[in-house]
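Below, in structure tokens: the form predicted on its own, a single chain.
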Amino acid sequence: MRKKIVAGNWKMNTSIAEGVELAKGIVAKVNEISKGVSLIVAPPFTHLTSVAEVLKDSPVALSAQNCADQPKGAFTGEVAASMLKDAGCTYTILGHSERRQYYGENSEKLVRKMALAFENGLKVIFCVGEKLEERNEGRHFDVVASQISEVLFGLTPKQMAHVIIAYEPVWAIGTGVTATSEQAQEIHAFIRKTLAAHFGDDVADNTTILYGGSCKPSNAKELFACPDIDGGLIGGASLKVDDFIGIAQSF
């Protein structure tokens, strides 16, 4: 049975005090969602230890939004996977479209990040997805297949058990535009088929795949009803307790 997960990516938002209050609000309402649904929050790096204290003894897991592709050393401004683990993280997000688009992250770098995350006992939320022009040109399946094969196909089935995939149609992130449930289901099914062709049905059937494009309480129920959509990686709506919990209640 695949895990149902709703993860909140706070991106570069909130002060530490605001982040702590947001985390407290989520913890206070976590009992209002089904026991079969897990929550993850990903605050900015500066908030991690403070939010970790709030989440302690709760079922809500802590994620970082990224990690360095080097273990330690003279890399000003970077944050190592070991530091994230030390700060209380269970997960890190890797390959988010904003990291790919604005900071030039490629598959080679993501392979190194993935290895360091595993070495330090972190699970990974790995993001894939196509840009608008790639979808319009009919290349969205090829783009997503390449992103998966170049980074994940070097993993073992045991490592894949610690990977969540998040499909983000880049054209729907922060735009208010959402892929239709049919579009989302089609590519989620394609991702699972791609995993099955390489790893086998067992890995494919047990990998949680999240939808990550402008998901909100008003459309989450329809999306989550799709057989291959196992939850959401939530951006803007994760900054409001009621919206985030409302999305999790959509299962």
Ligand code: PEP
The other form holds:
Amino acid sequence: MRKKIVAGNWKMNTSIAEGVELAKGIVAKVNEISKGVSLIVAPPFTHLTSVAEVLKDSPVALSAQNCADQPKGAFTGEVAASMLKDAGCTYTILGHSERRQYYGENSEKLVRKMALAFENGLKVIFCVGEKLEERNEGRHFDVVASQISEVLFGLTPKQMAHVIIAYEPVWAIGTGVTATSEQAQEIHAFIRKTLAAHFGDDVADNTTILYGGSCKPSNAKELFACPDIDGGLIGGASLKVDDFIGIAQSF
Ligand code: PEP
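Given the form predicted on its own above, what does the protein look like in the form predicted together with ligand PEP?
Entire complex below, previous chain first.
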């Protein structure tokens, strides 16, 4: 049975003190969500060790938002997967559309990052999703299929057990416009079918596929009721304890 997950991507928000408070607030309310739902938070790099300390005796897992595509050495400004593991991370997000759009993240780099994440015992939240013009041109299925095949098809079924996919249509991220549950379910089912065709039904059935893009307590219930939507990757609404917990209570 695949896991139900709600993950909070804090992006470049909060001071360390605010992040610690946010994490404490989430931990304090984690028993208000169903046992079958797992929570992950992804603070900025500078907050990881402080937030790890808050999460240490709780079921809430820690994620980074990115990792380097090199193992170590002269790569100024980068943070290696081994360092994230050392800081207490269980996960890293990879391929977020903001990384793809502003920092030249492409499939070639993502393949290297993914390998380093696994070598260092990290699981990966792998983001895919089309831009508005790609959807308007009817290319969203092709775009998502390429993002998946270029990075995930080189993995073994065993490695796929450490991958969560987040479908995040770029036009819905931070815009207040959410994909309708029909639009989201359609592409989640397509992603699962794409996984099944390459890896077989077992991998496809066991892979958690999250929806991301202006998800909030008021729309999470309808989205999470869809058969192929296993939770959410949450940006803005993950910065407020009650909203984040409210979304996790929406299953
Ligand atoms: C995200 O960036 O992962 C995201 C889903 O953002 P938001 O919820 O703010 O749209």
